[in-house]
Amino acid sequence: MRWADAFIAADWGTTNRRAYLLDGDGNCVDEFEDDKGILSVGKDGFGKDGFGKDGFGKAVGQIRERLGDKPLLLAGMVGSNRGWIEAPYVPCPAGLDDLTAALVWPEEGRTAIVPGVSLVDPDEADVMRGEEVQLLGAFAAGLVSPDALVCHPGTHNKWARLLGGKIARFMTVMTGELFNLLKGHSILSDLLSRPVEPDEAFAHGVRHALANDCLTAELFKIRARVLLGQANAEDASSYGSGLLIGTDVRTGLREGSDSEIVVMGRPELTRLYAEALRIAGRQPREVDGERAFLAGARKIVELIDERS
């Protein structure tokens, strides 16, 4: 059985999963996205044992019911210690060859889990799961240079340095999660409920973050500025997002501000980070994360076939 004749690639996260059916030419011919992330396994008829193997077996069977009885490549939190079977992290520097060599096989020859990547230094520790397929897939597809600095927005934003086409080092910034926590569980929640736009309020927040160090103090000022008539309440969400993303960008540029910068992910997020980088004086390129993920999955499948 050659995987490249047709296979399913799934990016299976904590709260959501996205699955794609790729044909023999590497084209995506069918796909779906739902809210059946790893935290839902064990619920809704997937099995009563929570994170037990039976629950994940049923969840995998559902993917095949929707897209076909094909080989299945799984990436993301499904390989974590809370997922189906843990796929140990591959340490930096890590390339697609390294990931393929470390695949974990819940069903031999039929289902494989991509390992995450870790950074272990004397004073640093960091991990990623799922982003590595996009980062290395973008390089394999020629979407980023072999020595790029890549910003990958999300709940936990990644700043990844590629060297020679491998993930050499990276840093995680909890910007997305922090914004969601502030929006749902803070004194700012009523002000952060509006949609975020890359408008002048957002730019103001970015510029302020680039010039000031104390984010926690600046966040409280969002409310104070509205109460004292210095800002409009309808601008608070974009301004607050600008503060957070501007701080994120200021931190990320320390990873190598002299190199090409690519912002990769979903367009609704990449546009905000790209605008913040432009305000910081850089000219980033945006790359669609789904396209990069599929490129990475195709390359891993090629390597599986070569090794079989």
The other form holds:
Number of protein chains: 2
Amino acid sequence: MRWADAFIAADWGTTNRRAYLLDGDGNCVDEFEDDKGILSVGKDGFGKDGFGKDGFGKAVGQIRERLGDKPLLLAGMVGSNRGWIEAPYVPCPAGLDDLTAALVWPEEGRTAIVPGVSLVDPDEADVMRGEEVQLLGAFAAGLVSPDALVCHPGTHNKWARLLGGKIARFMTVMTGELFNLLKGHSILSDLLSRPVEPDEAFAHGVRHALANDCLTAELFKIRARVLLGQANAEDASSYGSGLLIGTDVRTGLREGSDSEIVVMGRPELTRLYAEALRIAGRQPREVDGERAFLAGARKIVELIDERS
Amino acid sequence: MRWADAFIAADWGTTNRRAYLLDGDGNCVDEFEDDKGILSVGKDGFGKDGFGKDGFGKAVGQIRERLGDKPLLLAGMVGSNRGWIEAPYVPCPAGLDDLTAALVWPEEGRTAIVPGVSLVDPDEADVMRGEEVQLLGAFAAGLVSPDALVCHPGTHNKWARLLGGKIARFMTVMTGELFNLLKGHSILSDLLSRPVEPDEAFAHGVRHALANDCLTAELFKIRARVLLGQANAEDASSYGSGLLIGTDVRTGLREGSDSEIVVMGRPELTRLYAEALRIAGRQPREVDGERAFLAGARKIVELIDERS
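We have the form predicted on its own; now please give the form predicted together with a further copy of the same chain.
Everything in the complex follows now, all chains and molecules, and the chain you saw is the first one.
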């Protein structure tokens, strides 16, 4: 049986998982998302849902009950040391063929876990797990050029430099997590509770961050400006997000400013990063992350078929 | 009755308060600290301790029960909009005479609240409340020169530039709060749980931060380095603190690099900042914050006596 005839691809993260059934043409014909992230699955004990000793085996069975008894390609934190079986990182430069060669097989020929990618050299160290399928899938589907600079916003934003269609190097910026920490637990909590919009307050924050490198000082001023009547409390959330994303963009653009820039991921985040990049004088393209993920999964499955 | 003959000075913060009884020579002869910060006192309702409708009045009575029925000078968040009575900020440049002229009197002639200090100009906005007594007290006591650059670490680190013995300008950096957020709630929580020491890992973090302006990217690498075997988990806390404090020092030294630098506050924090400043090539002096606070309170009280 060829995998490419019909298979399931799942992006299995820390708190959520999303699974897709793809037909022989690579089209998604069924899908579901739920909150059974890896932390809700008991590895050798008792998950929230009582999966018991073989938590991941049963959690995988559940996916097949929903989408059919098909070959299953798993990506994301399910391959981490907190997941099902650890799939060691593939070092840069990494392409889809490298990922395929390093798949880990919990069920031989039937269920595979995609490894993450690492960057290791004397001065750098970084890891990704989950984004690699999207990044390389976007190239496989012709959505990005082989040497693009790709920005992938999320809890941990990734700036990835492709060279010849492989991930040559990348950098993680903790922007999303920092914003959530500040919103959830800091002295700025009240001020950051409103929805973020790519409005003039956001642009102000971006411009300020592009021109200054003192984020940790600028954060407190969000509160000071409101206390002193220099800014409206209603603008604080967009301004603060602009500061953080502007800092992120300033950092990321050091990866190279002469190539195509693509922002890929969930539209509610990519529109903010795309706006910040435009303020920085760039012309980014936005690519839907789900489409790229499906293209990457499909290409890996074709490579599995070629090798078997 | 002259205040300076005997009075109580209290540093009343958000979560704690510390009160001192000073004799006619300005020596502390009795003191106590407890967890009755302003958030535990019900302003117009019900504090944790059942102070009732006049929460702060009763909480102040408690101070006098402990230390005697003396005039009382209150500093810190007790004068904020979440405290007893709001004492409006005094704009820079601010000296002890300016603070004394702007005292707010909940009980005329008997209980005074010291205002905070604000920095307002078209490009800057910042506030402090509590640190001003220490900063100006250190000058009044001859502990710092009239034009010193003073670093005051805490949840919100302050870099204050004195000119002619007044606070000319200042900047708040959220270093302490950010470290606590990352330690308490982030993907780095486990790694940041060990005590921070000014060791080689700390110095490594400081040097890296002094040479690079990408803190939000470096934070994630704390985890990546450990995952990839480039760093020991045991060093992560000191290294991470070094990154944050090094970033803080890089930012603060822009306030001027040609003057005396003093680090003032709690010794467990001042020793870290002093070490980071030495790595940056400076020769900071450490000043005990409590001693400076008492000197500042004493000087304000002398000014009260002169005015009455």
